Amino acid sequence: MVIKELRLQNVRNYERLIYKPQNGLNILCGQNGQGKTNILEAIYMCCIGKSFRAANDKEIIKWGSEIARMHLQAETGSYDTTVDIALNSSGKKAVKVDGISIVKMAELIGRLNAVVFSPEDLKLVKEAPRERRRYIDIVISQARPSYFYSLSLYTKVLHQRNKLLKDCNKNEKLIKAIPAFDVQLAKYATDIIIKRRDYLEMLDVIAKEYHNQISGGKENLSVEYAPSIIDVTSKDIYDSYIKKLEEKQKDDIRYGSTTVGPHKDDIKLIVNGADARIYSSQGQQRTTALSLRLSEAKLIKKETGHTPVLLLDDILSELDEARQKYLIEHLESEQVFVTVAGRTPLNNIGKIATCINYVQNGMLRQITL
């Protein structure tokens, strides 16, 4: 996949921008706060449908503006795809793919693939299970959009069941309606659990190799799925989940929330036999996060046949020279975007760049070293 053009209107600090990146390594350099990351954010949003850093879409709209627009044209294989996104200050988002409006984000996921590396990746290792679930959900959704469909339906039914549980505290007669939601929840949960398990088995093999190489053979990484249900077959998973929902029904009604299911699962990251979240140094945690991102890109390529666009947001400044060198040498993509603080790219990576743009106050200017 190669991005041919990105157009922005009232996005963050960009009033208007037309950016035509090139194949290979594209470097965006400049001082902090000038708009480098905003370009990566817009690319990612046009591929995934959401920002990798904003909690609310309204944050993306330029201050004082009512609407923001993004247009991305990309080449995947032998055909071009366009994505148009419009955001307004009331929080509404309109998305078009190839000029046709889409109703569900599932119609966008998987069309264009992007992997982002950022200093925030340490959250994958250090923080709560939600970060790791989000990571694997995005990986699988890009590789197989049907997973995103199951995940969306599971989330919808989960919210409906939780609302019913709260209402049951006020009206006990509603309890008899819970099993109907359990059946739907178990149906989608089964598909999610199986796909997560299968993908994490593949991810473990790839990440283990990357981590071993980056650490110079000193560290061994294992990626393990910690699901709510550990049965093997689809029928067993379905039956076990129904049983657990029945066993937890009284607790669920008391708390007004579903206490078991894929939304509670975790991914264990084990370095040299110990939980990386608790026992690894920050350097080991950073290597773990880097291994996961490299594995994500490789897995997407393996499943789709197309290399995702790679977005490196100020990641080089977070890595030592050896890890910088390894990362640059192992970026398997037709197109890579790297943001670098300051005017001069770190460690002479500019020498292998296809194009270097200096970003200042929402303006791009192509430069040579």
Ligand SMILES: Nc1ncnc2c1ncn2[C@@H]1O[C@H](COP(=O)(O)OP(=O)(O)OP(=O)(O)O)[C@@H](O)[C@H]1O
The other form holds:
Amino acid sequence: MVIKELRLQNVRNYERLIYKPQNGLNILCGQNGQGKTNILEAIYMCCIGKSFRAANDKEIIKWGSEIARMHLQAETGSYDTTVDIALNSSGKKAVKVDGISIVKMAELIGRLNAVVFSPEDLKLVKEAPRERRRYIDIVISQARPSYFYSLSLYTKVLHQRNKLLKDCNKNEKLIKAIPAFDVQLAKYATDIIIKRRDYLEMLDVIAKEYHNQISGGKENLSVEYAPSIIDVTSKDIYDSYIKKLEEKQKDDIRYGSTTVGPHKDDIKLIVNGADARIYSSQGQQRTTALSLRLSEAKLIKKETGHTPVLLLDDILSELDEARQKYLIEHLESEQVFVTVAGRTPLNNIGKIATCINYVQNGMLRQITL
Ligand SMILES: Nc1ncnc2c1ncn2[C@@H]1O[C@H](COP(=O)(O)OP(=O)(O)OP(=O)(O)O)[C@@H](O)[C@H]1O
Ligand SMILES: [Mg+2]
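Switch over from the form predicted on its own to the form predicted in complex with this ligand, please.
Once more the chain from above appears, this time first in line as the rest of the complex follows.
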């Protein structure tokens, strides 16, 4: 997949931008705080529907403006796709794909694929399970959009069940309504657990290979699913989950929240036999995060037949020379965007860039090669 055009209006520090990137390696360089990451953020948002860094969509609207607009035109194989997003200051987000308004984000996910690499990726290794669930959810949603449907419906039923649990504290008669929610929850949970298991098995193989190569054969990475329900067949997973929900019902009512299910799953990252979250060095954790991102891109390509757009935000300066070289040589994508802080791009990527843009105060200027 390649992006042909990005247009922004009142997005972050861009009042207006028309950017026509090239196939191959596009570099965005410039001083700190000029708007390099803002461009990657807008591209990602048009592909995935949300920002990789803003907690709230409203942050993206240019200060003092009412509406932010983004327009992206991309080519996947021989198909052209356009995405239009309008965000307003009351928090409403309107999305059009090929000019037609979509009702659910699921209609966007999987159409245009993007993978972002950023220094924040260390969180994938270091922080709580939520970060790793987010990672796997985005990977599978892009590779298999039906997963996103199950996940959205699971989350919706989970919220409804949690509300009911809180209400049960005040009114015991409501307890008999819980099993109907358990049935719904178990249906979606089963699909989520099976897909997470299958995709993590594939990821383990791919990530192991990357990690081994980046570490020069010194380290072995394992990516292991730590599911809430460990049965094998879908019927067994469904039955066990229903049973667990029943067993935990009293606790759940007391906490006013569902204490078991895929929203509690984790992914164990093991480097040379030890939990990377606890025992790995900063460098080993960085290699692990990098392996996970490269694997994400490879898996999406494997499943969809198209390479995702790669967005490398400030990642090169974080890596030593050997790893920079490895990464650059293994970016198997038709189009890559790399941000670099400073006036000129780093030597090793400057040489292979197809297009270099200088970003200054919300404006883009192409540097002739
Ligand atoms: N909603 C907003 N409206 C206007 N300006 C904003 C908004 N949000 C962020 N900015 C501005 O955007 C700039 C940050 O842009 P960005 O994060 O893209 O910088 P960058 O070029 O990637 O910098 P660095 O090299 O430090 O990563 C800052 O100057 C910030 O003040
Ligand atoms: Mg930046």
